[in-house]
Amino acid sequence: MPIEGQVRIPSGCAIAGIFSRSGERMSGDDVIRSIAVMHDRSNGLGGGFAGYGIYPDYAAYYAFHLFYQEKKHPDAQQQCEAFLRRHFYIIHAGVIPTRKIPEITDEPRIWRYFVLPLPEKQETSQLDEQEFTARCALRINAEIEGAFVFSGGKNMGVFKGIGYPEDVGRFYRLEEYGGYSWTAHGRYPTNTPGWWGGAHPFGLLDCTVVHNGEISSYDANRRFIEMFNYQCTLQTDTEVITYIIDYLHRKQGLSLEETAAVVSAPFWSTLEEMPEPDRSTQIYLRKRFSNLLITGPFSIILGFEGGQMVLGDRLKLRGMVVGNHGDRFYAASEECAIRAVCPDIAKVWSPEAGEPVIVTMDRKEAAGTCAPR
């Protein structure tokens, strides 16, 4: 029988993020190099990236990235574009540029559309612009076979597929994009299939999530969130995290700190020891949104317009390291991934269990109580 040390038991997946507080745009090269250092944490069944600030010429429009499974569903693109024309102005459309490499095979048809809701359609729906756009994206995924919206925010985009992340990055030619924020994921799927739509990041509007871990509360979380016009169709547990955060932050108006307190809530024994008024606030959130507590081992990087949030589970069952150097913020599953792109980084530390680390372009230091070493 193999003994400890002779068998690699992975803690699953790799995640990384780089963020410029000044808004300086960086190519995708650094985040590709960062995630590539953690190659052995993935198995080639999924890799992906999210970049923010990458479409300055179309910054006012929603950028829909779509996969079309044209081999199985040859009319998927025709149906999807007819739906888009009924609901949006299509400002520009075309194939997302890629390069042929031997490591990436069986790719679907990959298109992008820059769109704005038709005023008459939005007015009839009695929804604001963001909610109208989000619901249309979810409808495409649920109702049009062979069409999948995998990115739909303004001035940002998700790029993902089947392969190791460094190969996916080269496939999408990410060195040609400039963004102030990048996140990355290398996948090691356990309970769900490896397929193009199931790779990370998962996105809705400008919210994207990369995740290392396993959501044991997935069924309970999914059943609850689907009562609020979300539909989980992409065959992996991480999708529900994105919708939970969107619901709490965008729809319910919770701050990111409050959102983190819901999805990675402290234990009741910890809450009882908190001073007021934090104790009352935390107990209210725990009771009000009890069905959105995420259980199981996880660490995530949330990307959003103007910032990033790093968050782990309340038992710290998945590793995460963050650091500051100049105006740059770095996060990764392993410190080596940060030092690969910033070898002289000034501050590196590991957040406490359930502690959100939040950085934005208007905040000079990362949030959190854990002092950097």
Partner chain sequence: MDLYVHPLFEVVRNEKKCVACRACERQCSNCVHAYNPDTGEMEADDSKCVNCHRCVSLCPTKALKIILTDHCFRPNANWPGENINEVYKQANSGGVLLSSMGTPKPHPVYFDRILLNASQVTNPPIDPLREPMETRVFLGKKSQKLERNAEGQLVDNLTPQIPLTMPLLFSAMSFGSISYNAHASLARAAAALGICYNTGEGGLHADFYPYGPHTIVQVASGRFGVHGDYLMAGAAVEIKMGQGAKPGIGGHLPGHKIAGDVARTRMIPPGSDAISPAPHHDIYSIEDLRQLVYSLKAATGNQKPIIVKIAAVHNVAAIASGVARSGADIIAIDGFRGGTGAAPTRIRDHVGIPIELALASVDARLREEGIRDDVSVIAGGSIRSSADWIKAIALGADACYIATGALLALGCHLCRQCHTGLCNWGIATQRPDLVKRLNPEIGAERLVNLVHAWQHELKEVMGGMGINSVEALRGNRLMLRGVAMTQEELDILGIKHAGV
The other form holds:
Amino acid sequence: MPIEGQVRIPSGCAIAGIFSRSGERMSGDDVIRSIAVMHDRSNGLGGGFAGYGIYPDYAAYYAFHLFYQEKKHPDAQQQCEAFLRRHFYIIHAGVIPTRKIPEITDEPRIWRYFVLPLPEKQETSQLDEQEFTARCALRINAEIEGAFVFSGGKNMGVFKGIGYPEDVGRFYRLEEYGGYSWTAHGRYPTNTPGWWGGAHPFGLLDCTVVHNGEISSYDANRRFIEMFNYQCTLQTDTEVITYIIDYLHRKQGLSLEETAAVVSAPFWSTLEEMPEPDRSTQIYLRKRFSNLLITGPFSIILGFEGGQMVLGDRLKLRGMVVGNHGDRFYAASEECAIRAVCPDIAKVWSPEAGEPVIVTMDRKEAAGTCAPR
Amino acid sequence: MKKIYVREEWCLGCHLCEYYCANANLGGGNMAKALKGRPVHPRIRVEDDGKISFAVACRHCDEPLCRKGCIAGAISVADGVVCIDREKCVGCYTCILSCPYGAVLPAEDGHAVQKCELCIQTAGGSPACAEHCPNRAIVFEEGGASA
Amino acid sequence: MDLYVHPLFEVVRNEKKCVACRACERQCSNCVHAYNPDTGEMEADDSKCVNCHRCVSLCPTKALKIILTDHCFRPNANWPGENINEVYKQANSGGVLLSSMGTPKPHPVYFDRILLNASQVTNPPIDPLREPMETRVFLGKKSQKLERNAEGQLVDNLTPQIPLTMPLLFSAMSFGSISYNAHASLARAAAALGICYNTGEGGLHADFYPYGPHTIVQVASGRFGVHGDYLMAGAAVEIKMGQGAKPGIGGHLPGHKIAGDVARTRMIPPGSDAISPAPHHDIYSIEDLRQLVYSLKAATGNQKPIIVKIAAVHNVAAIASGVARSGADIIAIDGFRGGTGAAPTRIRDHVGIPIELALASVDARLREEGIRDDVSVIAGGSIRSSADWIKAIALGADACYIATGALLALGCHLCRQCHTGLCNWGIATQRPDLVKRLNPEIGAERLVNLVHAWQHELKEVMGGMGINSVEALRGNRLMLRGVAMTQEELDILGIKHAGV
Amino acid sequence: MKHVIIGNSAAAIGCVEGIRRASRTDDIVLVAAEPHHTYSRPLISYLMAGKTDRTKIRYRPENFYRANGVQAKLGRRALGIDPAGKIVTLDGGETIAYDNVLVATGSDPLIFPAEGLDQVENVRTFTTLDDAEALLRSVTAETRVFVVGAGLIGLKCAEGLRAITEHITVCDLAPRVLSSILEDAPAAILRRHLEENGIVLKLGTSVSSFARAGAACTATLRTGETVPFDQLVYAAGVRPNTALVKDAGGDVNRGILVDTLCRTSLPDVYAAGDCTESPDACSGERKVMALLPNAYLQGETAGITMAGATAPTLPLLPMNAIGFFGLHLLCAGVYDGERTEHTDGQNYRSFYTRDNTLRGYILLGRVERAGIYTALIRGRTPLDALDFAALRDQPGLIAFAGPVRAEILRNQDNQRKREAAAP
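How about the form predicted together with the partner chain, since we already have the form predicted on its own?
Complete assembly follows, chain above in first position.
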């Protein structure tokens, strides 16, 4: 049976996110409890998390999380590490601690590396540090069979695998991490056992996306974004959405709001009634980036260093609830997932179709690649 | 009110209006059965010199001279439609003498006259000529807006 | 008339139904029908019939039908009757065989082997009757670098675009090859629909300047009717390098069709033949094209997008790549099944490649080169239905050109006798009594109906796919699957076989 | 406002309808000597021939008076008008005050005195329903009828009676039938047609004396011929009934003199129809144009004017549409100017043009669309603006210049206005 990357697999999902505006570090326990409530939105074929602020000791280094399919490709780790050594200074490497539980089986070898590009390599490439790092990660995924970088940002990490998300969370011992921002994903793919790399979140540098939905514009978006040095090896919505956001926000310099106006563009009739100058800007964006309009149902939580953005599709075809309580921001596919961890939440609401909800830390010192400009 | 207006620039001189009219006035059934092998007596007539062609039918004048001159009181105006009472008509042809458009014609039997009555009696108020004109050279509309 | 060639059609008249109204006689420009006053019956000369169905359509009792003759040659699989007759005709005339409209040969139609997708369970179809379903597109270059003003506001720096309410345009048909009323119908319909029609290489009749925002003005090798006001009149300027039905061939409108308004509009003396050379004599290579593109941009003060129309030939992808780098804003690709007012039969039937393959390879090539966003791509050449249109968009077209379909809406019955100038439907003729048969009020209405119907179908299909804006369908090849195709064909089309 | 209408035929009815076009509320009193519901006098010959009946002969539907708010005093005779007191006096002494009064008293047939006429018992005229009914009662298949007068009334009477009896002789002093409206050539064709249909015509002569022998009578003509008959019909002319206006001091010639709005010389006294004399649009001469269409138009004009509105004044023309035994005769205008004629022996057409206008025409036989010619006369349309040669052969709007035709086809109101505006 083909796996992600060999075939496009649509899936339904649950997503959840928790964020502390004050930057207070929370263990992974809350987000696990939150996503666990939506157990029935997953089918055991994938779950995952992203945590931010979890590697304060290595905050200056890119944390590469890797899967090695050692059974099928015994050389993968050796090849990959050779590649890494050629391109990066590796300050630390080792397995990611996991807990053996009966619910999680057939796990690959899971390693992490804290790295920085070798200056001479980066200089030769004439790329900036982020682009160099991102391209290397993409190259590993495309070229080294059996190796897969599933997380590659600074002071953050993705943890994912096959299983129900709450089991995946326990497997990765997330209660032992402390982060100011967490997102979670429970997966319901429709036609495959899936594989570990195909689970979500999907990450590129410090940008991670958890996504619920199945976009109908997929191939239009994919074929367009691939013109700009992205390769959609997994053929998942999450992957292409991540690349689109990366392209628009990081490479084209659009703000997150502007990015949202491209991917969840308002209808022409709405645009025409907008007051200036929004009207001109948004019409321009829609015309200029029409190939990056995303149609079909989706709701996503974009995680980035220092913030989260919640965004739904232009017709609001997937449920998404957000809430505030104190310095905490919550987001989830269902309100119950928020109430599970914050029963007395002060304010809960459903964002409008295509309306981005962006939260950032009160202190702006930690501006990551996805931070609002 | 809706009337028939003709638009010469679009008339093709196909004369189909005459046949559809004649058939409508015979009950609007199967044209082949109704008209096969006999001359037609339409209430609309195409004037055609090979170059110019256009249809002429009753204009349902606001001041209908045919009605004013009718010696039998056989012509009346009902809801704007100038109608002939065949039973009262004695076929004197004063209306033919009066109509500036030549739109009143002798009936087949010669004892009465006939003219376009907008198919109110025959085709349910949708004049057959306009309905079947292939080029919209005959239109049934308010005020001749497009004519 | 060639002694050896038997009439292809027979006129069958049901005498029981015929009322001898003589409409057939009056309407036949080929003089097939005649009334016999002695018998009171109609008669027909089969040899003159071109099977245009004018008489059949107008016959009030439906007493007429035209059938294919069952007269035959001794059966010969290697020498079909058509080939034999063509030899007779050429032996008789010594001339190149001429044909009109698109090729009737049974070439593969890839559109018919492509199937569309729809949502099911995992994502919802969208009901176009309940939810907005957007079809608006803008054609033109989209790859400008983003700019912000001092306030940080994005600046609209897009070069001029062609706004369309849906990704469809009427393709080039010149005034001269088709009638004034046909042009009037197209112009009115385009304006009513919020799309564009295309002048072809015949200039723009003075009456149609008000439709300028819905007009694409063409500059072709004969440069007929081209002047400053003309270039500025339209929504865009199209440089015609080639035509799908006759790649590598110019055009020839005979002098007898160049009268009055046609001559005036083309800016040539009445009665003179209008000959469009095979090449533009100022374009002998791609760099010359670039000069013309920029000349036209200069002439229009950079106000008009420039379209370059090319015929789908073997290396169309490479040509398109060159065109995309020539400064053109839009590339129109015309597949070889496209129509023509007149073309040498052999060229029409044997030169070029199908639009599906050309479009797929052009779209893929431009993406591979990362320049797909530098141009919009219009595909044409036998888009017969909304299904073809939808498939073309999913293959990668920004919009489609239709012409034969539009002519059919105007009454064309594909008798393929355009080159005779005796079109009984008032389309491909300049004879005033025939031109009159096409009332543009009706013509425009029928075109509007047709295009609205297609737009409805487009929306239905998009809705089924869960797509609510047509840009998300563009190049969305996952929405396509092939049947009965080789792997090579599938690979060129960039689609998978059904079932995978 | 209160309007009194004296009369009950076309002019009177036209007046009622004219008033009602302008006012739904004005009072209308209609006084008529005949006791009948309004009927069409020209139809009495058709009644004889059985082509109409007592019901269908009504000129307007049965509810006409009620529907139009008309107080109808039928069978009452108006005896006098007092224009100073604005009072109409009826028989029996009843008086009606009026604001306006219309005199539409028509005409009465003339019976010229002749030797022995007093011996003839069955003498009839032929203008009223009562006349027709009396004839219907008295004439049988065996009755020999002698009609004096081969004008419109005489010949229509003869045609009508021909449905009853084969024995009909018509005599006229003029050398041709319909001498007042036909010239020799068409009259000859018509004469032949009448004779072929069994009417015996004695033309160019008159009765010198009548004699009676028992029930049967004999007329002796000036030629010496004798015509035996059982029934005599006098149809030798009519005389307009002008007495009411004349007696009140109004200007009267042969008929009551009226202007284009049908005003007499007396204030608030109008007259219309056969009793009047008015300008002929063709010749400009004042004429008695005793024709039903003109009577209606005059009556309508009078009515609208009486009700205080502005009436469209349509030029009045002499014009006739008449048919005998299936042969139709349509003619209009005056026969002066240059004549062009065409005949194939059965059909006849002649046209009279002067000063670039059509003055008159006569069509016999093929008469379709003759109204197009009538409109040319009425509108004084310049003939050089159209293809008159083609029009003569085949009446059609195609003969008009394109823009004029377009105007005609577009809007009949414009056509009417153009006609009305013509000098």
